[in-house]
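Coming up is one lone chain in structure tokens, specifically the form predicted on its own.
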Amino acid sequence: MKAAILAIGSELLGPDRLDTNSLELTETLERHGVELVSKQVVGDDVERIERVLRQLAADADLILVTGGLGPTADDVTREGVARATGRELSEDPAIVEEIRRKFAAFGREMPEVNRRQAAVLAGAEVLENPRGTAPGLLLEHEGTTFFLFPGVPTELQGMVAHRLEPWLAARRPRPPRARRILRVACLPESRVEELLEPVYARFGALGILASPGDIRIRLEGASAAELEAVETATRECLGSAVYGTGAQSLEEVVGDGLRRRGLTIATAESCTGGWIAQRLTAVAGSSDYFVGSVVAYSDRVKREHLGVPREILERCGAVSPEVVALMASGVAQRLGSDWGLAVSGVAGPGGGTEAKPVGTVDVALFRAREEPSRARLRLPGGRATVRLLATQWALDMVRHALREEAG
């Protein structure tokens, strides 16, 4: 079986508007065996919408639309796939009713255009939607299955789960390859590249995302122990930049790690502006190890809550390994954390000089009874990544001293 996705929708060709649909049917249709061929965002427009499906029923054996089921004048994907099947359209006055029913449980009427929702492809298959007022559709047209839905996610999501699941269950074609994704922190996608050429030659080639300071590796097998053994030989050439897997971030390890170990930790945060307190408290339970943050953006906070002496930043500078250990360790004492992490740096566009371009990071992580331990970084990029990258790092460096922490 040969599948495609055709997306419907001006706002999707436009800078603001993510596509996410797709990416919800297409690991449907992977974990069903199915070999998706294309993929495509087409305009509001009846000709285009025809000429593009008419394309699509010529390689793909099953055709997944999204998108323009809605009431307004805009909403053509019906008039669309009924110039492309030469199907008629009719209104079904039951799906009339049943979304004039859905208005008044809200205590609202109808509007009139509603009943646009309420035309159905002959031979088409009404399919219910639950969580909102745009039936979907199922057609079968000369050797090619059409599956409609509409455009908002959690009503796609609803109908994906009881209609097109069941339906690619009973006409699985072949059995899903295992599969498994591994995490990988602060490497360049090329370095990852290099060091998986041994897994390359023994097992193919590995799908990777990469995106900054994070990259995502589609480990593949025909069966569960083929993926054990393509997984054993992508940890043995990545070693500890694996962090993680599935959909794992990077800041629910280091919360895991330090719950595990009964410790708590406090941020002291200058260029990144409170954003590594934002990923750590953005994980559920986290109150559980995050005591708290000082976003010391100005040397008069750095002096006054944190502790740094005066002669310290002028001598070398907010921006300096000396600075960040001062922070980090100021952080856990003030907070009463057992760790204490800060981040200084010229994020950009402008501050850098000579001695600190832009991209220069100071990182330091404070563990009780110890000297913090630092790092310098040379981050590239515009202010949003070198900040981002930052975050990053610095959460990396707590993932890599719990390591040390459990032996």
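Can I get the form predicted together with another copy of the chain as well, since the one above is the form predicted on its own?
What comes next is one chain alone, with no partners or other molecules.
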């Protein structure tokens, strides 16, 4: 079964509003294993609605329409469906009475315009709307099923739960597919693609969703066993680059690892300006392992509060492996944590040199009884991206160190 979503309303074509109703509908369709082939938004234009509905009906078995069921002249969804299906609209006196009752319950008389909401397509079933005046409609026409829902989110949600859910459950187009998301840090999308070639070859395409420094890989299988086979193959290709699953964030995974090993951490940040601390503390309960941070935006703070000697700052520069190593050990010693994570870099747009262009970032991780970890990165992008990627690489360094500790 293939579905399409059509949201109707000129306000959804402006720069301030998105059709967020479609997320709810999408989630419902996905859960029942229905493939969504397109989402579309059109304005309150009856001819365009007619044309688009005809196009969608050629491509989808199920069309979910939201919006345009209000009482005013620009609510033309009913007319658009009538034209697209060649069916008559006629007023249902029972609905008029129902709307009248709803107004009366608030001590008001029904405005005459609301009669429009009682228009029913020939052959359609009326979907009650307990949360508003506009009833929905359900119509089967030449092999395509049309659901017409109001656009008000709370009204829509109630009707999806009470009418669309049971309709889908009764048809159960196919058993819902097993799904899982794997998360990967600090590899470029194209590299992930290359690594996954053997999985493609065996199982077909995977869904890959990339954001800076973080990639989500969506795995699917017809059964739990098939999903597990895909997951095993994927993990074999990517190894330790997989940091988590589902909605897990890198900071959660790092936090869990620290807590499990009874370790505490502090950060010393220059170019990231507190962002690593912000991410670590975004996780509830992070005070179990996060002690604090020194954001050292001036050399004076690096000297006086992290103990980096002036001589080394002058000789090596604030962005250098030597200085970040001292920042990392300094913050751990002074804040009394087991581990210390430090970052210093050139985030841009200014401050780059030939030897240290914008995007140059040094990261160091001090660990009480181990050799420190270090990396010099060359990160792409503008100031915001360089800073974000620096936090990602730094947190991932902690994750790898935790894996080492675990053996």
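Please read all numbers here as calculations on a predicted model, not as lab measurements. What we label the rigid core is the largest C-alpha set whose atoms superpose within 1.5 Å from one form to the other. Residue numbers count along the first chain shown, from 1.
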A347 C-alpha shift between the two forms of 2 Å or more, rigid core reference:
no
Under a superposition restricted to the rigid core, does I217 display a Cα displacement of 2 angstroms or more between the two forms?
no
On a core-based superposition, does P153 travel 2 Å or more at its Cα between the two forms?
yes
